[in-house]
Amino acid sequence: MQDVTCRLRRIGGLLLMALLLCGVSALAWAQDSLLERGRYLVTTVMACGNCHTPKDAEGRPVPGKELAGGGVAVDIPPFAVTSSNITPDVETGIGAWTDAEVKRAITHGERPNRGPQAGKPLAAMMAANFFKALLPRDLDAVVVYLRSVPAVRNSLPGPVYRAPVRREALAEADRGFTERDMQDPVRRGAYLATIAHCLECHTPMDKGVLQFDTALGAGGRPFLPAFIKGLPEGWKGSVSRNITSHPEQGLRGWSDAQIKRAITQGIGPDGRKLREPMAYAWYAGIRDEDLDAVVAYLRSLPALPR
């Protein structure tokens, strides 16, 4: 009887060890899944490196400087800012920030209430009013990935604000999205286009205010080299185009393949090269099924003239 009891105990111990090992493996798998999802979002759809990674004179990311800040500097009447270092460097990046503080910065444009820039908001060029739409799992994934990139020491000038920072509310982001929405191509496309902040550039401004309520996606917003630094040498500026379903001025006459090529390669339907600051190099990595969803969403935008 004693031998039976001992054998049962050994079996029980082995089962417990197996369960523990399975738990550890499951945790590691979940972490890897978050890491890979975060990598995908940051390096493609959200195109964080388009602003936060320094680039050479030809617009190529500088090796070893991923997300180290200084990729873009903007000096316009309301503010003068340089994109921040978002690597895990403790002194010049976000290494000392808690996960909650990183999430708050991404979704609300607020810095931690401590340090030399305590209480200062992030500039309006940080698309927090779009990123607030991030699903909880995706926001977690972004933070996990940002923690994983090499820490780079890169001290940058602080922001100068000449007017209060304002971000126009975007109804789609304010309403938010659900996991169920991801099963519908148009809703998933709306989600992806929102966190890709497409409509930040492709919506016109009037007296410094983005016209989300009346001209969403109608284009016509100018980007001028006098105010933006960090784009390829010789860049002469650009004007965002109309991406609504308007038959002449918008995308209705474009094929799906032409829209995808414009997004991922920066080539128009006539073969001409489109201009920055569109993040073609980052959007090139968006998966085909996600591109299909984005196109489905763009087709749903009401036709508006520029």
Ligand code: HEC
The other form holds:
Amino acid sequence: MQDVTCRLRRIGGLLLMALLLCGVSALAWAQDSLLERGRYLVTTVMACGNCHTPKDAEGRPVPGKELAGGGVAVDIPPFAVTSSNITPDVETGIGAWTDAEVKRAITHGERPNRGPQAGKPLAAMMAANFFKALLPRDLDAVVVYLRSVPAVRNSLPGPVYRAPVRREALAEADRGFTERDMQDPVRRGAYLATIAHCLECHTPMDKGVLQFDTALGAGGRPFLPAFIKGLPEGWKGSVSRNITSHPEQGLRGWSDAQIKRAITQGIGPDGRKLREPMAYAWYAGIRDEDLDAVVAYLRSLPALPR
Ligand code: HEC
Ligand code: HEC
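For comparison with the form predicted alone, kindly provide the form predicted in complex with heme C.
Complete assembly follows, chain above in first position.
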């Protein structure tokens, strides 16, 4: 009897220690079910719908068409692609794909080995190099959520590849994240900013390669209406900004509140309305503690002039 009590006490003690080690934020994190976590990631931080949900002329998501594809189409020399239907519709969506196949597409930009485009890699626009950073639990959560949205039948034009997609030539985002990193605001912010693919748009490109080594976050990537379809009528294009900690060109002089407002409401410090394609309406749902982490990370980016 005494032995059992003793053992129970020991187990209790270990549990308590584990809880203390994990910390409070990890507990809050683990409280979400996979479905809730997946909904949070897909509909806010990762902004899948910014590309995968069709929008009306004002740029608002069309009701009842979440993730049904065609939200954006790009036609540039190497390829012409339309964002796919990623609802569970069996014929026009990804309903027939296994979980492993969906995960492969999200984190490696690879298609299953069947269908008209069998085995061809997805165009670089699908930010798989960033999504590769996903922690296993978060990747599970994303798939669980994708399976839960209503299936929408929506056939879209297939992709045209004018040059082979060479995913191996693309810049690799940081992906060495662990659950433990989630305790550290800067590392958690780095993780969130990676899966929100901030630095994809905010890093300049040279010959199709993002300049991660020399210009991380320095901005200057142009987005031109001649090549992008699906953005609000009258959209005149935009150029991404410097979001490093540079005192003049970057965000050093901005308050945290100003940075958060730019991300979630698309309003600059001077009150100017910021333009697409940044996913303001999706980022609007990012939790405040996660926004704080993103800001902490942005402030840690080495200052680069531009
Ligand atoms: C910047 C735009 C963009 C974002 C953001 C984006 N995607 Fe994509 N995605 C695309 C495009 C474009 C394609 C099709 C590429 C092609 O045909 O080569 C695609 C293809 C896919 C495919 C393959 C489907 C098929 O039938 O070929 C899956 C699965 C997918 N995306 C899931 C996601 C998920 C999940 C997210 C959010 C975590 C996401 N995407 C975010 C643009 C995007
Ligand atoms: C799809 C491309 C894209 C993505 C993804 C993106 N941005 Fe942007 N961002 C832009 C563009 C383009 C602008 C400039 C808009 C304008 O000038 O009207 C901008 C503007 C900003 C600004 C305002 C800077 C200034 O000087 O006015 C901030 C801050 C910012 N982005 C931070 C972020 C963060 C943080 C993320 C990730 C959570 C992110 N962006 C994701 C394209 C993007």
